[in-house]
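A single chain, nothing else alongside it, follows as structure tokens in the form predicted alone.
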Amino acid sequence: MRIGILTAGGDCPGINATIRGVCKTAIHHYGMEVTGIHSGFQGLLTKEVEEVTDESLSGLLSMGGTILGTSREKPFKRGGVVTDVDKPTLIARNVEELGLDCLVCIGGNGTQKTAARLAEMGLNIVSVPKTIDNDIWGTDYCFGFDSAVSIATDAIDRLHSTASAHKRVMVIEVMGHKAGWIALHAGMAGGGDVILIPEIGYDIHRIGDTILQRLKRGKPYSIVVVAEGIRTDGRKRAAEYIAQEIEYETGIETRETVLGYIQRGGAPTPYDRNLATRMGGHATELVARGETGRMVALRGGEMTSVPLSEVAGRLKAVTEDNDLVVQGRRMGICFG
């Protein structure tokens, strides 16, 4: 059996791991050859490809970002660049070709919405969540959250002394489109004063006076984490716009820190090396036992897969009744 194997969407700690967990099970497990993809799916359309060998795969445990490279490309979206091709029927032609009896495509909503639309028109797939927001229904984590957590957590710990010399606010971003995954557990395991989540509206009024309360407290500074896709005035960036909307409301030095790509680089965590281990080879399992059109997926503590159809356009969005909202509001954190 011959399988090929992609990395699409935005890069994340924990691909390589992966690349490696579903290579080595396939290679020594199974006996399996393995084709590369470079660049996504849009290596699928150009035939950029190789030969993964074991050696190939030394030293992709800890290493960040992914060998395959990536891509932003759609093949099923419509508008663009106008060309001739019809690109999912070339790319079903190019895995005929390059003699693939499976695909594992890696990657996050977009990529599942692909391979899903994929495994419509016959082609055998698999395929792995894999996101830093942990937006991907389905599945209880992916790799990559915990190593964008850990790069967050860190970041506040150390806002927290200069907030605190300068008897400031000090408002976080961190990333997760429209979910709040990153936020609220980086907020809650950095000692945030307020979180806010896109999953929860805010009253700024609201905000200001907690901050103000704090002050009378005795507590100079706060800390302020809040996800990027919270609702703003469409002008300027959330941490920008919650700093000066904070400034305004307590006349407190507010200032802001945008964390960005630092979240999604560098090595993966231990336990995001362990999990993209344990995804990768559940994956090749799952390719073995010629159970296609299906996501890989971690459900309490125990490695599992989920129809490709039920995944593809649905969102894992934070819920007012997470034990971490819950604990967080009896113990004073503001969520707006």
Second form
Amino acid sequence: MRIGILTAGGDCPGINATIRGVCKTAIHHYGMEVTGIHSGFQGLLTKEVEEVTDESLSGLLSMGGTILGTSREKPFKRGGVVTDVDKPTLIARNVEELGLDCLVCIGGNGTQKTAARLAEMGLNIVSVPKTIDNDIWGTDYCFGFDSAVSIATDAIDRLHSTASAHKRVMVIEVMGHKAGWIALHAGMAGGGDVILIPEIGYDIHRIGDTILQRLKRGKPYSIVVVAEGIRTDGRKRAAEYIAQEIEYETGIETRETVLGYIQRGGAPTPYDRNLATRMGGHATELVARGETGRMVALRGGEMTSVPLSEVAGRLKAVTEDNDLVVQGRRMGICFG
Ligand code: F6P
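What would the structure be for the form predicted together with 6-O-phosphono-beta-D-fructofuranose (F6P), rather than the form predicted alone?
The complete assembly is shown below, putting the previous chain first.
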């Protein structure tokens, strides 16, 4: 059996650990052959591929990025490197010409959607959920999330001392696309005083009040953690907008930090390495059992899988009954 493996969408810590998990299990346990596809779905259009051998899998566990490269190529949309052809048809033809019995697609929401549509066309697909945003429906966690939360928490920790020294309000913007998972988890772990996420609306007067009440209680500085996806005036980044509004509301000097791509780079945490390894191995097991059209998932600590048709087009959002929100509110943390 020969499997093709690709990584698509934004990178995150743990992709290489997943590639290692998929390929080592395939080669050593199942005696399969593996073709590495470069630059996500783009490589399936251009047939940019390489043979994956045991040697090419050395040193991957702790390595950030992806050795296969990635792209945001969406074969069911026009544009990209290949034009004037029906891209899904070209992919199906190339998969056959490359002799791939199954494709393992590692990616975020966009990738799951593409994988589901390719599966509908009759291609054998198994996918692995990958994103720092943790917003893929059907799995409790995605690898990459824990690493991003760890980096963001460290950044928030560091803002405490400078905020305290200058008696300022510090606003930090973290990633998460349309979901607030990173802001919620890093905000709580970093002791944020105000945490703003897209799933919960906010009132700027209430935020101002929270900060002024803290001042009255002898706490002259505050940490505000905002998710990039919250509502703004449409022109400014979340951090810039909220910082400006807070300064106006409170009269307290306010500064902003946008953490950006630091959250996605570098080595995965031990948790993400092990999650990636488990997900990778489980993906190969699904391939071996012929259980295709499915995404590997972590549910209640157990490794399982869900149909791609159920995952595609859905988003896993934070809900108000999330325990971190409930406990945070009881402790006086403002969620907007
Ligand atoms: O999905 C991961 C993510 O890092 C989001 O948090 C962020 O909004 C987006 O990707 C950034 O995308 P790009 O890499 O295209 O700038």
